[in-house]
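A single chain comes next, written as structure tokens; it is the form predicted alone.
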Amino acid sequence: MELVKEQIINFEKIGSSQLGFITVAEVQKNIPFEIKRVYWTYYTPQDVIRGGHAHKELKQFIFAVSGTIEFNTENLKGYKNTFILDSPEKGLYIPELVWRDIKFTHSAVLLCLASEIYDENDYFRDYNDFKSYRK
């Protein structure tokens, strides 16, 4: 599985409305990286923006387990989107150098599913930085 731009992927979701749902990201199958980081944030009050930043190298799959996550997205070539993420079984694929801004409902969880370990030094927190940016 190879993707290169940022996108919305549908999971399966296995299972029925009587016994409840699973939905499975396995590498190379559905998820086009190896995993080397898994981190979720919650309870993040609906009037405050999270992102505002890009990544150099660091490509994510993000999901909304619970709740309602909005996504405005940017890249080097200043292409620009929005994606909703409302249901756990969608993935929105987020490659690197993509500058986010993200709104979350309060009862949102955020799964991210990352390429790479945190580093600092990969990081765009400066828009007119990730602007100029060349490779």
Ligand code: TYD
Contents of the next structure:
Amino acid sequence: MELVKEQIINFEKIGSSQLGFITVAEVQKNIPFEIKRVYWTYYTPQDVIRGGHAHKELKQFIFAVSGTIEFNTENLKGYKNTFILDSPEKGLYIPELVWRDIKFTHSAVLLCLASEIYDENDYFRDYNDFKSYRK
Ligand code: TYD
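Starting from the form predicted alone shown above, please give the structure in the form predicted together with the ligand.
Everything in the complex follows now, all chains and molecules, and the chain you saw is the first one.
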């Protein structure tokens, strides 16, 4: 599968409301990169905006396994988007070079599947540095 731009993908929701559900993320099936790192964030207060960065190389698939998470994104062409993750089967694909600001409901748990190990040098943490970057 090839994904080129930031978008929400509806993953399969296996099960029923009687028995509960399972959703699967699997490399080469519905995840378009080798997963090198997984992290999750939680207990973010409602009034905090996280993110505030972009990545040079990193690709991510992000889920709200609980609660609701709002992403405001902007790519280098200036295209802005708002994505709402409000159900565990929705995955937000974010390729490299996308700025994001993130808001959480208090109970929200963000699960991230990442294509690279952690590298602070892969971050743009300054918006103007990001916007003036040319590949
Ligand atoms: P950051 O990516 O800035 O988080 P957010 O976008 O959610 O605000 O990371 C927050 C802190 O956690 C920062 O000090 C770096 C550290 N961190 C790691 O050490 N390893 C990781 O894999 C990640 C994602 C963050």
